[in-house]
Amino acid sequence: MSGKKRFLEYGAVQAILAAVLCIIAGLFIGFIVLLLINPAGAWNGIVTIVKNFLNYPSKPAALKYLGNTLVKTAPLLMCALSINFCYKTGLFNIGAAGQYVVGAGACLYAALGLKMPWYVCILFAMVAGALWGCLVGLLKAYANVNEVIAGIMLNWIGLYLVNMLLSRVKEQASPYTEQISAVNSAALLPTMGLDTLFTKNKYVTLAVPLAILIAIVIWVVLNKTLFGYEVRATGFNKEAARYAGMNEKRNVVLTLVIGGMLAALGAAFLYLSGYEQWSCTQSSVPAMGFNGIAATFLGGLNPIGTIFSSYFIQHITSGGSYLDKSIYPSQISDLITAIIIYLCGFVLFFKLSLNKYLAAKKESASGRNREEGGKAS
C-alpha cells in the first residue's frame, strides 16, 4: 500500500468539512425555529439572513452594504486571532472582550481627548490591550489564577473604567462619545481608495486589508518561527516544554500580551473608522470579543481559516437585520451563531469518527490485497 494520504485524511480538509457541517446544521436548526414562529415566511426568512447585502437589487447598494459587513468583520477577525493565538499555548482568552473594551477606550480618548492622529491612536489601543492581557498573564504564570476567572473579572473592570474615561469626551445631549469626523478627522483611518470601491462607503478603511495581513502574519509566526514552536509546545505539554528548556511562564505572559494587543487593535479598527460611537452608559461588555470564540473554533483554530469564519459569522449577523421585524426577531441570526458555536464542540468527535472510518476502510482494503496476493502466489 502507498503511504500517500488520501484526500479525506488531510487535517485541513477535515477542518473544512467539519465547519461546513456545523454551518449547515446551524442554518437548518435556525430554519426550524423560523418554522415554529411563522411557517409561511420561514423559507424567505432564512434566505434573507444568508443573502445579507444581496437583498439589495442594485449592485451599488449591495457593494455599499458589503462594505459595512467587512467593516464589522475586521474587528471580529482580530478578536478571533487573539483567542486563537492564546489557545495555542493552552490558554482560553475569554478576556479578549475586556481587552477589546480597553482598546476602544484608549483609542477614542487619544482621538477625542488628546487629538492624536490615527496611527498614534492605534498605538494607544495596542498598549492598553497589552497591559490588560499582561495582567491576566502575570496572574496565571505567577499566582496560578485561572485565566478564565481573571479575564472575566477584568472584562467588567475594563468596561466601567472606559465608561468613566470616555464620559469626558461624550456629546452633551447623549450618552455617546463625540464623532471623530467632527472633532479630529486626522484620527480617522485612511480609506486608501476602498471607499470608492464600495460605492463611497467612507467606513471601509485600511483596517480591512490590514486585518487579513495580520492573520497571515500570525499563521507564519505560529508555524514557521521558533517562538511559534515554543508557543505550541507549551500548549501541548507545559511540563515537557519546561524540561526542554523553554521558559513556560514567559511564554504564557507574552502570549496573553500579544492576544491583548490583537483584541484591542480590533476595537481601534472599528471605532477609528467612525462607524460606531461608544455609549458611556452601556452596562454589558460588547459581544465582539465573545463572537471571536465562535470565529476561532469555526475556523478550525487556524488563522487563515479564521478569516473566512469571521466573515461568515458577521455575514449572517448582519443578515438578521433584514428580517421582517413584525414577524421574526432579528436575534434569529444570533441564535444560529450560538448553535454553530455549540456544534463546533463536536468538531473533534467528527474528526475522530472520520479517521476511525478511514482507518477501518484502509485495513479492509489491505486485508483484501493480502488475500488476493496469497491466491496469486
Contents of the next structure:
Amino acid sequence: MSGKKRFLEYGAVQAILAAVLCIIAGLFIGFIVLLLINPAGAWNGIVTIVKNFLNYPSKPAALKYLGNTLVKTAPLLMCALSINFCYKTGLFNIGAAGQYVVGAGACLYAALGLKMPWYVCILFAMVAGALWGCLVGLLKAYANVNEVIAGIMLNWIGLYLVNMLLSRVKEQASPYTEQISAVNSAALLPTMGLDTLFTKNKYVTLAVPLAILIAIVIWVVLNKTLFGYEVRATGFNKEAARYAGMNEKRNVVLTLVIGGMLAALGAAFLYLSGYEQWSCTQSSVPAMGFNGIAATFLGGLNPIGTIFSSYFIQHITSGGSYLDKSIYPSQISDLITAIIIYLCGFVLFFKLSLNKYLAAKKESASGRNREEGGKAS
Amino acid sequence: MILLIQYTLIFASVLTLVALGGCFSEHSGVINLGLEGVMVMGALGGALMLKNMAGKPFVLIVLSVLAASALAGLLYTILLAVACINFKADQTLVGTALNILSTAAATVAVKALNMAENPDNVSSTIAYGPAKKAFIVKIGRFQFNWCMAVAITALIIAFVVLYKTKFGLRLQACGENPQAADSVGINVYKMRWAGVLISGALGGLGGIVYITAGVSEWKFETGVAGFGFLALAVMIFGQWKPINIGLAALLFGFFRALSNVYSGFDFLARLKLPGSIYNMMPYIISLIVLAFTSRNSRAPKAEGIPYDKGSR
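What would the structure be for the form predicted together with its partner chain, rather than the form predicted on its own?
First the chain shown before, then all remaining chains and molecules of the complex.
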C-alpha cells in the first residue's frame, strides 16, 4: 500500500492543478462578460489582458513594461505574504489593506516631510504597519474581537489618517503627494543596476529581488523554525496549542505584527520607487491589500507559490489597462481577480473530492492485479 | 438639529436592515461577511430600477425599487449559500470574495450600461436624481423617508419570526446545535439556505437605502465604504437580538450622521476639526464598542462551521 505516491497525490501537484483550474474558470467567465458587453472584440479583449506587456511589438518596450508589472508585483507579493503568514495562525488578515495604507503614509511622510534616506523611510513604514497589525492582534487576543471586522475598521481609520497626514506634503495644484525624485531623491530605493535590465526602467529597484527573498525567508520561518511550528500549530488547533504550553495569545499578536510589517513594507516598495504618488483625496482603500487575498489563496497558501500567483494577478491587472477603453471598462481584470478569489473557496472541497476519488481507486485497484492499478488516469 | 435627527434615522435604518440580515444568517449558522457586497448589489438593482421608473406614480416607484434591490441582494447571496453550505467553503474567504466581486461587477456593469447609452460616458455613476423624491414625505422641515418605515417593519417582523414562529426557532437551532436539530428532523441545509437568502434580501434593501440617503447619484467604484461591516458591528453590539440591534443602530447612525451635518453646528464648527475626523468616528466608535462587548458575546455557537451530516 505505502509504495510510491502517485503523481496526483502530491500536495503541490494538487495545489497547482487547483490554481490552474481557478485561473481558467476565471478567465472564461471574464471572456463571457466581454462577450455580453460587445461580442465583436471579446476574444481580442481577453487576449489583450493575458498578453499584458507583450502587446508591445518591440522587445525593449515589452521589457520596459514587464519591469512596470514587476514593480507592482513586489508590493502585491508582500501583501499576499502578510495574509498568508497570518492565515497560518488561523487569522484572516483583511487588515493588510490598512497596514499597507499606513505603511504608505509613514514612508511617504518620512521621505517628503522629514527628508529621510530610503532605509529610514522603510523603517518608518514597518513600524507603522507593525502598530496597525498589533492593534488587530491585541483586540483579537484580549478582547475576542473578530479580526476581519477590526481589520476593516482600521482600514478606513488608516485611510482617513493618511489622507490627513499626507495633505501636508502634497503638491500645491493637485491632490497628489510631491514627487520624491524632485524633493528628496535620497529616499528613492536604489536600483542596483536592475534598471538597465529592463530598458532603463528606473522604477525597477531593489524592491523586486528583496520581495522574492522575503517570500523565501517566510517559507523557511514557517516550515523550519520553532516559531513557525507554533504559528502553524495554533492555526490547526488553538486549544491543543495552548495545552502544549504555547502562548497562543502572544503568538496571535506577534503574527499580526509581522503581518502588518510585511504589508507596510509592500507599500514602501511601491511608493519609494517613485512609481506612484499618493492621492490625498482618495475615498477608497487601495485594492492592493485585497488583491493580496487572491494571490495568497491562488498560491495555495504557500509563500513560494505566492510569488508566482502574485505575478499572475498583477499581470492580468496590468493587462486590463490595455483594453480598448472606448469598448470595455478596464475593471474587467478586477472582476476576473474577484472571481478567482471566489473560486478559491472551492479548492478545499476539490482537494477532498480528488483525494477521496484517488483513495477509492487505489482500494479497488489493490484488489485487482497490480500492473493494472499502476496506470495513472 | 432636525437635519441631524433625520440623518441619524436614515442611517440607523440602513444599519438595522443590514444587521438584521446578518442576524438571520448567523442564527442559521452561516457568517455572512459578504453583506458589504450584497449592499452594493442591492444598491445597483434599486438604482437601475429607480432610474427607469422616473415619472411613475410614487407608490409604484417605492415598491418596485424596494423589490428590485431585495431581489438583487437575494440573488447575489446564492453565490455565498452554494459555496458555504453545499461546498463547505471557508466562509470568511467567500464573504470577502463577494465584497470584492460586487464592486468590480457593479463598476463593470454600470460602465457598460453608461457606454451603451452614450459612448463618451465612461463613468461608473448612476444618477437617479428627482425620482428618489418618491421616498420622501415632508413633515414640516423634517423629511420622512419611507425606508425608515420599512426598517421598523423589518425589525418587528424579524422579532416575531425569530422568537414566535416555528421557523424562527428551528433556524436558531441550526445555528446553535445543527446535529441536534438534524436529529429531530430539521433539514439543516434548507434552514441555512433560508437564513442566508433572507440576509441577502435585507442586505439588498439596506444598500438602496444607503445610496439614496444623502445624495442623488452614486459612483459604484466606491462601493459602500465599509457600511456592511459597520452593520456587523451593530449586530454584535446588539448581541444578535433584533430589538438591541435597533438601539445599537441608532447609536452608530448618530455618529455616521454627524459626519454629514457637523458643519451646521456652531460649537462643532468652531472646533475646526478636519472633516476626516468625523468620517473616522463611526469606525473608531465601533472598534471601542466591540472591544468591550465581544468578550462575552452570545454568538450562535455553531456559526462559521460548515455542517457535515456525517460528523458529530
